[in-house]
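Next up: a single chain in structure tokens, the form predicted alone.
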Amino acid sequence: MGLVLALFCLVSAGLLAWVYVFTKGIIAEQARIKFETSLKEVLPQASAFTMEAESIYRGMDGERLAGYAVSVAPRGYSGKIAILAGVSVEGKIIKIKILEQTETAGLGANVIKPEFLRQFVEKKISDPIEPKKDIQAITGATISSRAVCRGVKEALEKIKP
């Protein structure tokens, strides 16, 4: 009985292994896609990208700078949470995404809801960016709220105009 459920997992582990070798190379060029995306989500204006330092990436509209892309990861309530923020040339927020995050679902997984989101276009490193003042926070999750904040605060702090 053990030498079968010892062989069982040999091939069990086997059979892993080889599915891993096989799909890793696709699982990365499948992120490699969903980023580019990304960068073109937060910034539309331009046509290509190349990474200017770490975590910025430089948005160019032909020969024009259309922007910078900037990634940040605050931590929030239950993790750090992943953020792309598009900026323009003059330092005001375009969009943002949320690339990625652990937060309590139903509370602070609400930060990746549009009509939050939005709040943040059009700020600025001058502008005070604090939830429940400046920021309407989400009900419950003000830890995650203040993440958020603090990440676009340090996305528009990288890129001084």
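Residue numbers count along the first chain shown, from 1. For clarity, a rigid core is taken as the largest C-alpha set superposing within 1.5 Å between two forms. The model shown is predicted, which means the values in this text are computed figures rather than measured ones. First, how it differs from the form predicted together with its partner chain.
- Ser12 shows a C-alpha shift of 2 Å or greater between the two forms [criterion: core-superposed Cα displacement of 2 Å].
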Second form
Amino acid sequence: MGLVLALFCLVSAGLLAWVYVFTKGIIAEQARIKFETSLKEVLPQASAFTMEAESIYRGMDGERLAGYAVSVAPRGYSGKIAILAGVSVEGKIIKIKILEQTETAGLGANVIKPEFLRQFVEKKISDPIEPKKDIQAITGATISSRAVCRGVKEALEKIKP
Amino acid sequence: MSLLKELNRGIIAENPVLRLMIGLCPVLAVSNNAVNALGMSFAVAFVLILSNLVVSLLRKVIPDEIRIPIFIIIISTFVTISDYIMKAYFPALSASLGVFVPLIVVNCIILGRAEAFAYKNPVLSSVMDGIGMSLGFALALVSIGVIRELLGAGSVFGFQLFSQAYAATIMILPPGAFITIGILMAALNKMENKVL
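Requested next: the structure of the form predicted together with its partner chain (the form predicted alone having been shown above).
In what comes next, the whole complex appears, and the chain from above leads the way.
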């Protein structure tokens, strides 16, 4: 009986190993394409990106520095909200993109809406970037809105000269 | 003729979700929009049909005493394969279904059909049973997904039909799932009673 069980495990393990090896490269490639598209999206002027430091990417437009893409992950209402922020050389936000979030559907998950994210464009480190001040929070999702604000602030601080 | 019966049974008469009321956990969780519901239905169909096929093929060599662990090995193998395939070829869908793809392992529809049907029946009927149950699961899940997405977000399969401002957010939150399932079950019971 034990032999039968062992045999089943063996076949299963072999099959899984094969599928894993087969899909591994494709999965990694997908993740890379997705991340690169996101970088281009938040920093459209840049054509090439180099990693400058942990979570900071330098975007180049030919020889000229086009800006930075900074990734941050503040804690939201139900987990981390992964944010990618495109920041210009002058230290102003170009575009914000939410890479990953697990906020409540219909409430906190609305942080991905362009209407909300548009508010951060042109913000700089001297701005308050806080709900009720210069950011209109999402109804019913104060914690999620505040988390995004914190993340944007953190991103701006990271590339402060 | 009898094969058709195996196929039909899962769709309405023994619909796994609305009749047998099993596998409700993923139904509640991923039915907040129609695309997720459809994606989940495909993943479940893949696992259910193949596990029914393999269990039925090997039913003579699986010792009775350890059949459940063997079912679980078979099922989890197919679940992991579908998880990898989804990650590789449908990354967006995989991201939005999240943990509920690996959780198909514990979906009681699949283990239930292996134990109650595939282990005791020939291959062809078991595959038919798997297809029928998958169709029933998909029918229930996608109807719930469409209703919840329409009422809760004003869209169907992502196409905005009316502004979200007029939508009832509660429908895409967990209570909306319970409300929708309850009403669908009641409607199905009512329909059945009239026919009888």
